[in-house]
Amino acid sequence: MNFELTEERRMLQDTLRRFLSDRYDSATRNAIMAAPEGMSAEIWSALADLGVIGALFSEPDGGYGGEGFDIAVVFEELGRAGVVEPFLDTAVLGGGLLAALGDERQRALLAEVIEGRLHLALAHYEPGSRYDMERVATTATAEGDAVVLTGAKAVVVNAEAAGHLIVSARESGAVDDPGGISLFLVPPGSKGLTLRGYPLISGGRAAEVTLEGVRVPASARLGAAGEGLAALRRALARANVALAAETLGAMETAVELTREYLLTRHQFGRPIGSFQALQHRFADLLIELEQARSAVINAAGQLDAPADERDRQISAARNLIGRAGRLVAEESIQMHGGIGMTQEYDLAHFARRIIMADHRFGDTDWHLERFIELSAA
């Protein structure tokens, strides 16, 4: 397998890095996070115009990429700059499910997503599901030509900005059966749909979603009835690669900020980076960073593998990224001292992004258990 970036991916990486270095500084990010929307429509449109969203979709879906390494390149740069806009939720999760399951009418929405005119949000995980993808208690009951959705979804990222929610609901089977799960496109203004929004500590916004007899037409279903879990698993595999790459980018910035601080901060008449103890600690960060990079490359190359092998390799990557990320975040802050915890200094934001990433789509321990289970199968 060739791990070198193609010319097109290098161009995308360079373009995205230059744009974000010019337009996405600390002051801009803090202003975006303080805004009620939790995101910048201007930045979103500009990045869509640059083709960033299109890079996350294949040519048949209207994009020009869509492979694992395209996802990794984009999200590593987004993570490096600390971008809080919901590219993962709209493009990778929502757009990925539309592309995989949508009919001709539903897939027509992909053009709006790629152009930056439509946001999406996946409402799948529930208050009692932890990280178990098959545990869905929300019900979908057929009533004539309509389907009635009843249940609750937790921490639905980007729900308030979404033009459509993609809601998972059970049409048959017990609450933890793999079969019987369907996905539905639900407009945000639907009667019986309630959103309780709040800001996330690492940036962006999410909402608790309640569905009380929400009626949608049967044509709102994505794909065949009761067969949504396989597509969900693939979409979440792609999302895990994106999240791992984003965390890698955030780790790179945290390490670089630490390097600059060690060379700038003076104590006893010389830079503290000249002290051997700190040199050893910083060397450990560089080693962890390279291991994390290898894990992301491996995971990105496994998206087209058989499902069990794909998920095994992705869980291995997420476990390693979680452990390495926590070390980088903690050591970077400790070597900075008190300044590393202040909102005005970039490191605080990147440390939060690194730590909170470990609590989405499965934490370090959950992915270790999943890796062991898949390895034994």
Second form
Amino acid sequence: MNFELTEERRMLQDTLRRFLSDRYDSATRNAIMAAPEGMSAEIWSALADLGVIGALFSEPDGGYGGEGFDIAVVFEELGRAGVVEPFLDTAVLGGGLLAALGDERQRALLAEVIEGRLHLALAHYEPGSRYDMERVATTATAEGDAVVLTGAKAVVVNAEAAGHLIVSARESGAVDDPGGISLFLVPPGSKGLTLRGYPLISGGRAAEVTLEGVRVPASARLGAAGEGLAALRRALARANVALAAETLGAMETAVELTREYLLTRHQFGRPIGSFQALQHRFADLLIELEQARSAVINAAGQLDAPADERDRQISAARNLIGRAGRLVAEESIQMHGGIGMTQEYDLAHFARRIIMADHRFGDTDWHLERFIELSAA
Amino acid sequence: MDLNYTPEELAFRDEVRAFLDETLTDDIRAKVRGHGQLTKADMEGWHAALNARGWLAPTWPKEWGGCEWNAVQRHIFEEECAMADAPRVVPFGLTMLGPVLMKYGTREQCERYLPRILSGEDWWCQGYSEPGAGSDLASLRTRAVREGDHYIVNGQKTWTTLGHFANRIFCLVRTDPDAKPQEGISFLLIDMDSPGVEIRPIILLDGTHEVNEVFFDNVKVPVENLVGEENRGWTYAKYLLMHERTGIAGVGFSRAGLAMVRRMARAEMHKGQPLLENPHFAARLAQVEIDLMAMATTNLRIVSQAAAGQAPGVESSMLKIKGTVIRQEINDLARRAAGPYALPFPSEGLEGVNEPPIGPEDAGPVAAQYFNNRKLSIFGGSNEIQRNIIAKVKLGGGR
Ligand SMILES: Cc1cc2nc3c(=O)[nH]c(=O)nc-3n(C[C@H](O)[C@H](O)[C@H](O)COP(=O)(O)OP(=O)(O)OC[C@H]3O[C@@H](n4cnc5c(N)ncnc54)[C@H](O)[C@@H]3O)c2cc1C
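With the form predicted alone already on screen, would you show the form predicted together with the partner chain?
Entire complex below, previous chain first.
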């Protein structure tokens, strides 16, 4: 057993932490969130130049990392700084699927992703599917050399910026059949494709995506026909490690802000941190933070385990972090009093990041349910 | 002991329902459900409608245009209003200042201000908290110095709810800096139009503007705007806080909130079934409902004692804590029910007239509402301060 980060990962962590503390302060972030694109192209390419995206891919895919702990290190730092740029969507989900399923021509896009020149978005979940992975009503119908896509996709994060959408669609089977799902690379200008974009409450943007008879060549298919689900599951497992680590980072910052505030805010002639009613609750936050850290380690370390065991660990982590994150966000606000409720004070952003993470790729209850199912198996 | 409404009470309830049916437009109801979109005119319109019906001031004596309703009637009224998605009546004039003036103000002050509260001519806001004085309110520093027949006021208030709509503010100010903190405070009525008053918005974490900072720079306030005696303001402030906390249990809001969550969870599908039938979600919902059923009865027990002349002390602190925790739990359930559709931020751009909402009808505002209602356990005396009160009364501070 060894819980130390490798030298390389520690360096990555240091570089990233230094860069973000120099270049990504709250004023910068607020300006980014107020801008219509909801992200900064400048920050994006600077971080790509630092190797942040490359760290998320293995050497054969053109990167220098790509393991669970690489993802965890990067996203914990992004989370600590409250970064809203869509690294998870472009690199982990989009890039991950290209790397796993792409043919040579499709994989050529990976270099552009790693260099920060191409955005991607996964258009998978649908208005009626909530968090269910295999529930895909969008259809893909072969017509000669082409495939025609029809359906609707919900809350597609980063859709507007994406150079390609990765769209899941059903080629056969019932709506919740695990088999029969394929993935397609769809360019944003395609006829019949419409995006309705909007900002997200925790930063970044998403869109409702409608496909009305969108024709793509059969060569736009990623991987074998009807066999997309296993790759999707794996990509979402990696995304869940990223999301859990990011949330852990945001929790660290929230707890640190709270610690500083308890020491500096005075009421009744003493620091509020001297009230035992708050001391015990602060101690509980520290305990839950360490629990969350371990949950991320468990999940990141099992990313290459067989699918069911991997996902059981992933769901354990997301369930625990859903609970611990809620406690940290709510208690941090509460122990700050009114200040914790204001847009201007940093905590607001971190609380929103933490809570809203519970609305992607399954919430606390969804993961509890999956954990129970996979434990029984 | 009888948990059923009497025939008179049922008749009253029907009367309230009929009034709400007739008066509340769909537009207003939708805005109330859709968090934070009520305009000043909307609030004034509802205020005027209640006033026209004579139902604006449930607790005030008839002499001053009130209803003199008993606890059960007030409960019925609040619950029916909440269930019908009626706007909340802005409390600062009606439930805070009004009772203070009636108890401690002069006859002239009552005659001058009470009718203007009812008519809506005056919109009051509450100037208690300061940057350095929140839970420790008695440490407030806004200074009022008597000069002839005026006070000169300097200092700053903060968190002033709806101050940007108000034309008057009631303030706690320090008139004797040498006395013990609680003994040098006075209760002053200040015109927001006075030269030297400046108001600046504070934006909350859900992007809404409901609170403000208010600055006083050599503001001249006539001496007749003092309520009661100089340096006795703390007593009046505590009396007001007691009134602020009645109705704090928010039973009606919680019932309306639960109904909304149930509606959302019935429509939301989880693995091909309504989310409402999912055991994990159903258990969460049932747990809150069970708590609410008991709390509703606790509330009625306490309110009816208060009506019988027993002052609610520790009990109102209990209700404040339990009531706010339940409301916050319901907000949490609503955001869970919305699933991925809790993520879109319903900013102004999205509220275009002909644009359909993003996702299911009720989902839009739930995340913002969840964040916004974290305030419930902070203001009106934080839940920690309420626990301190309970413990101090029951344990005597451990001494
Ligand atoms: C949305 C909103 C609207 C408001 N509207 C108004 C208004 O209209 N008018 C007005 O005057 N005020 C208003 N307030 C202010 C509100 O009353 C204060 O926020 C509240 O009194 C808490 O003060 P504070 O924010 O300074 O927190 P602090 O007093 O600094 O408290 C910080 C934390 O320390 C805890 N704490 C403090 N003392 C103790 C203790 N002795 N033991 C244990 N814990 C303790 C608190 O509970 C809290 O968790 C509003 C606040 C909000 C958030």
